Structures are given as C-alpha cells and as structure tokens.
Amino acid sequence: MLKSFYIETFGCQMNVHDSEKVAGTLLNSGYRQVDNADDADLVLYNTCSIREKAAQKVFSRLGQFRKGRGEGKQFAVIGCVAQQEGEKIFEAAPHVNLVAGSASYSRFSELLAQLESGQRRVTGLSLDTDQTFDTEFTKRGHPFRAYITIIEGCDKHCAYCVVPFTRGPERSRTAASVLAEARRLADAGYTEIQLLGQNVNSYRDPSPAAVSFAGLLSQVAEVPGIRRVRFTTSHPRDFRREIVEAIDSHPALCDHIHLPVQSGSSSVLERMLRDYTRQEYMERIGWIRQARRPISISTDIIVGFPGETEAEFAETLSLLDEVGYDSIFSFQYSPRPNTSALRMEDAIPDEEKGRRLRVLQQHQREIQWQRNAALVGTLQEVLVEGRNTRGNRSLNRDGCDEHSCNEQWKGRTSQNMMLNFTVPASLEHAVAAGEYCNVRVSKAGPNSLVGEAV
C-alpha cells in the first residue's frame, strides 16, 4: 500500500509554487496525496514567517496532534518558519520528523530516504548554496495557470523582513532554463504563467546571455500558446522603464503591475532601509502611468512601523490618493527574528496600529469604489476561472441585486480583476474554465466587478 501525504501552505505565492515542487517530489517517490492530516501518514506544513500569526498557526496544526490523533504519523515543517526556527522546532514539537528550508527542496528525495530509513529527526538547514530551488519534479495545483520560479532569495535586507534570513540570497536562473519550462508549460496546455520571485525584477540571468528582466518578459510572452504573463513581486529600487514598454510591447504581458511602497512617508522608508524615497516611487508609477494602455497598480503597505508618527501616517494615506491604487495588501507591522527593526526604539501600541490599519483599509476602498465603479461600460476579457459559489451575499456587498447574481460565472481580467458575469442561453455553450471570453462590465463594488458574456 503506498504511503499517503497531506500538505497544508501558508503564506504567498512562492511557498504554494514549493508545495507543487514537495507534492511532485513525494508523487514521483511512491507517496499518493490526500486530501486531509487525519489520513495521511506524512503531514507537512509548508511554513511562512512573514507575519508571526502565520508562524502561530503552523504552532497550532502541531498542537492538534500532540496526543493520540498523531499516533503512527511523521511530521514535517518546511518552508521560512523551518529555516527561522530550525532544531528548536524539535523541542517546541517533539512529535516533528522533519525540518527542513526551501534550500532543500531541490534533494528534497535525499531527506525523504533518511526519513523512510527510520531516522528520528532529519533537518535541511544550509542555505549555503548558489542552485536556485528547483526540482525535477512538480505537481501542478491549477489546470491552466502556472508557477515558474525565476529568482530565489534577497539580498535588500529591508529592517523589517525575514527573507534574507530565511531564503538565502539572490539566485537566479539561467532565461534558458525558464524559457525552456514555459515551453513545456505551454505544450502541456497552460495559458498563463506567473514569474516568480521575492524580488521578480531583480533577476539577472546568469548565462552568458545575461537576458534583462524585461528582455526574459518580452521572450517568455512570444511562447506559442501562452496567453497571459504575469509577475510578481517587484522592488522599486530595481523596477525600471524598460518593464513598462516591454508590457507595451507585448499584449500577452498583462495590464498589472505589483509594486510594494510599504509607506507613504520618506523617512520611514529610510527606517526602513527601503533604498528609495517617495519622489523616487512616485517615478516608477509615472512610467506606468505613461504606458499607451492602462495598466492597474497594487502594491503592499505596513502601518505602525517603529517611530512611525501621525504626519508620516497621514503621509501613506495621502499617497493612496496621489497613486491611485486599484487595490493593496494591508499588515500591522509585527516583530521578526533577525531584523534590525527589532532593535529601533518607540513601538506603536498594538490598538493604534489597529486604528490605522482600519483608517487606511477603509480610505483605500473608497477610492476602489471610485476606479472600479469607471469600468462600467468597457469590455474586459477575462480568462474564466469556473462558476461562482461565493453566493449572493458576498456579491451583494459589492454591488450587484439578487437576480444578478443568480448562475454566476467568474473570471479574472487582465488587469488582474475578479470579474463576475452572467451567460445569455446563446452563448452558454462557449464558456468554460480555462477559456476566454469578452465580459461587458455593468456593475462595480470595491473588491470585483459584475458583467454579462457578450
């Protein structure tokens, strides 16, 4: 009888993508995947540290198997919160098998066989290594869209973040080796593909090519059968103009770009050790804003930085309004290990950061409000994802009557919005998922927008 997995994912992008790599290497070493931690005998928790409630949460799946619910099974961190914490995760959860970094993904199968061989603790904790995390196998979690990891590790060491500490450095891979897996991507069906990394337009191709960022971009959008392009995350030190008229360029590169700012204020990106100012942010998004099609903008913030004071508040709030975001990604700024925002003085009470995460989330979607509510009218390709089972409640928050939401489809647009529609009976026999269709737009909420199939 083949031995059964089960792996549950916290966090971004990247780690869903590792989980594939782990998944593809257990299916290839005889393991079948199930579909919940009770049934397996090999529960892995692939872990983020970003935010210590992620890492609390790994903590907490642990503690539900302390007792007999465990009995005959092995365990497994992976991930940020296995290369942050390491051996000590064997004494917080004496019943954990396995430790093991996303440095370790590549011999991931060497870990497994001395984990079958009986070995008790087993650890793969070295980030000592300039290989890129990549395995020879993956098992792909979506039908029609992909992962493809092109840079690994950071070198920005921002006074806030983990990553340097839990990913290593800046690898990157060679354009042939990405251009070759989105080749295999694209003959396997896969119309979409997203390149990864923790600093995306970072990259530098290794090879004597030397490919840019924006030269991979332009190469991988002109694979027949590739659709859609997109990446993620980008750091405003190393964005260039060049991103924005590769986009220009190529119509299968989508109309979003992710640009993280985290604040709003100057000198707290200097506390930050951002490398860049607002003025210099402010640039970036000119260029975008220049672009000959409209390209929507997201970016991450953190509210009660150390020392951060109302005026510089005011400042990030002020900057939502200059920009124009068409949507953000929100956080109280929390604690890590390792960082140097550990050591600054004036900590914001938890309950004012609270206030200003509230003020700023609620400032933000009025103005999503505002553009979302501009694309009533337009025609928007979207690439379906499959029918709607949000339910009319959820819909109705966003805009749309009862009867609009009855048999919803939902896709995703270009410019990376969550798009739901109905289908007249003529055109039913034409949308699917994974397929593309023309929505008119004729309903806008804060979060996603309402159409009918034309």
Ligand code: SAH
Second form
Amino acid sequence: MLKSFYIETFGCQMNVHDSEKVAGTLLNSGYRQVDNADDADLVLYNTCSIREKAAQKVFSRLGQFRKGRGEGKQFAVIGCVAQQEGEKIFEAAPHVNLVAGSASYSRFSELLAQLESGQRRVTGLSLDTDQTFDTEFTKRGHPFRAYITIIEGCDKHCAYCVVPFTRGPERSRTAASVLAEARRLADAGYTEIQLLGQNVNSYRDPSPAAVSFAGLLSQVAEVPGIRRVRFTTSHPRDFRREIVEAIDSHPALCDHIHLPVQSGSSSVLERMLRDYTRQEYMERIGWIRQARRPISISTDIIVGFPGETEAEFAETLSLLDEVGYDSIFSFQYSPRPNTSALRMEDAIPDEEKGRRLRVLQQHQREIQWQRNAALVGTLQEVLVEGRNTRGNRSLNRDGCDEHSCNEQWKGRTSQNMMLNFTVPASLEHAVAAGEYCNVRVSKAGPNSLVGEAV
Ligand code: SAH
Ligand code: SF4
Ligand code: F3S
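Take the protein just shown as the form predicted alone and give its structure as the form predicted together with S-adenosyl-L-homocysteine (SAH).
First the chain shown before, then all remaining chains and molecules of the complex.
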C-alpha cells in the first residue's frame, strides 16, 4: 500500500501554489493524496503567520491529534508559522515530526527522505538562500487557471510585517524559465496564468537578458493559447508606468491591478516604513486611470496601526473616495513577532480597531455599489468558473441575498469581478467551466454582478 498524505493550506496564493508544488513532490515520491487528515499517514499543514489569528489556526488543528488520535501518523508544519516558530513547534506539539519554511522546499525530497528513515525531528529552517522553489512536479488544483511564482521572499521590511522573516530575501526566477513554464501550461490547456510574488513587480530577471517586469508581462501575454494573465501583489514603490503601457498593448493582460496602499495618511505610511507618500501613491493611480482600457483597482488596508489618530484614519476614508477602489481587503493591525512596530507605543484598543474596520468597510461598500451599478448594461467577457448553486454562498457573497438567485452560472470578468448569469436555451451548448463567453450585465450588488449570456 502506498503511503498517503493530506495537505491543508492557509494564507495567500503563494502558499496555495507552494502546496501544489509540495503535493507534486510527494506524489512523485510515491505517496498518494487523500482529502481527509484521518485517512493520511502524513499530515501537512502549510501555515500563514500574517496576523495572529491566522497563525493560531495550525495549533488548533494539531491539538485535535493529541492523546492518541494521531497514533501512527506523521505531522509536518510547513510555511510561514514553521519558519517563524522553528523548533519551538516541537515543544508546543511534540507529535510534530517536520518543521520547514518555504526557503527549504527546494530540498523537500531530502527532508522527506530523513523523515522516512525514521528521524524523529526533521527541520528545514535556513533562510540563507538564493534559490527559488522550481519543480517540474506540480499538482495543480485548478483545471484552467495556473499559478507561476516569479519572485519569492521580501526585502522591504514594513514595520508591521512578518513576511521578510518567514520567506527570506527576494529572489527571482529567470524570465526564460517563467516563459518555458507558461508555454508548457498553455500546451496543457491552461488559458489563465497568474504570476505571483509577495512583491511581484520587484521582479528582477537574474539572467543576462535582464528582462524587466513589464517586459516579462508582455512576453507571457504573447504565449499562444494564453488568454488571460494576472499578477499579484504589486508594491507601489516599484510600480512603473511601463506596467500600464504593457496592459495597454496586450489585451491578454487583465484589466485589474491590486496595489496595496495600507493607509491614506502619509504620516502613518512613514511610520509603517512603506517608502511612499499618499501623493506618490496617487501619482501611480493617475497612470492607471490614464490607460486606454478601464482598469479596476483593488487594495489592502490596515486600520489601527500604532498611533493612528482619528484624523489619520479619516485620511484613509478620503483616499477610498479619491481612488474609487473596486474592492479592498481590510485588516485590523495585528502585532507580530520580530517586527519593528512591536516596539511602538500608542497601541489602539481592539474595540477601536474594530470600529474603524466597520466604518471603513461600510464606506467601501457604498463606493463599490455605485461603481458596480455603472456597469449595468455593459457587455463583459467572463471566464466561466462553473455552475452557480444556491448554497454556494462563499463564491457568491451577496448574489443570493440581493438577486432572485436563479442564475445558473458564474464567471470572472477581466476586471476580476464575479458575474452570476443565466444562459438562454439557444446558448446552453456553448457554456461550460473553462470557456469564455460574453455576458450583458443587468443588475449590480456591492460584491458581484448579475447578467445574461449573449
Ligand atoms: N507584499 C504585499 C502584501 C503581503 S501581506 C504588500 O506589501 O502590499 C498581505 C496583506 O496583509 C498586507 O497588504 C497587509 O494589508 C496585511 N498585513 C500584513 N501584516 C499585517 C499585520 N501585522 N496586521 C494586519 N494586517 C497585516
Ligand atoms: Fe510585508 Fe511590506 Fe514585504 Fe509586503 S512589502 S510582504 S507588507 S514587508
Ligand atoms: Fe501568510 Fe506567509 Fe502568505 S504569512 S500571507 S502565508 S507569505
């Protein structure tokens, strides 16, 4: 009987893709994948440490296997909590056998061999690397959208953030290897590619060709068979006008840019060590707004950073109006180990952080409602994701509440909006998951659109 493994992933898309590569490596080493921890010989948790709540999850998972229930199993904690906590994890959860951070995955087979030879505690915790995790063994979790990590790690050291400590220094793959992978994916039938990096636009081709990030975007967009290219996350400091020019000249580059601002106040940005001011950020938004196609813009915001005054918070609200974001991810500041903000005074009480978050989200909800309403009547090309079932509320955040809920299908527009749509009988043969089709928008809610295929 083959050994079996179960892997659960927390955190960002880079983690999702790392898990695909780790799973591929395990399958190639003769393991089979199961979808339930109870059935697995080896249980892996690929963890996230970005906020305290995320980091705690792995310990509650591990806790379920104390006192006998984990008998005969091996446990691996990998990813950002593994890197951050290191060998302390063995003390907190003595049934864990492997602790490894993402900078060690390029030697994952070696770590696995140590585990199989009966070594009780195996670690991969060095951050001293210039390697990226390239492997031909990737167990892709999606049939038509594929991830390619082009740059790993982060050198920016924002005052609140653990990523430089959990993922090590910035290192990029060669443009040639990224392109070769994009071509292989296109040959395998993938039509959408998402280029990933903690700061994807800080990409620096290490080969003599020295292809710029905008150059790489253009080259991937030109790969035959690739219809959509997305990239995330862009850092404002390294955001160049050439990126917008590349989108302008390549229809395959999606009309969406995720550009985390974190705060609308230059003084807070300075304390966060973000390396740009509100004015500099707005200059970049100006470039995006001058593009020939309308490009949607999303962002990340932290409320309640130490010392954030009511006036500084109000600047974040006014930035939402000034930019007109199509969506935001917003978080209460969470103090994290090793970060420089940990030593800052004037912590904002939790209730106040919660209040600011609610105010911010309500403010944005109204902006989104208005922006989406302006799309009613337009024709949008969607990549069909699948059937839209009534119970599936996670994929249809507000559609069920606001609309009649008889939409049969859901898909994403180039601008990354969810569109729920009906299909007239005459077109039913043409609509299936993974296909592209045109949809006329008929209604709009704050988080999604409704329409009919034409
Ligand atoms: N590299 C990206 C962000 C990666 S982390 C960038 O610089 O924009 C994803 C998001 O998590 C961040 O944009 C930030 O909004 C949030 N985040 C990071 N550390 C946090 C913390 N300590 N507390 C709350 N939110 C945090
Ligand atoms: Fe974290 Fe800042 Fe690096 Fe983004 S740029 S991953 S927020 S340290
Ligand atoms: Fe979390 Fe690590 Fe990603 S901390 S957000 S999994 S880089």
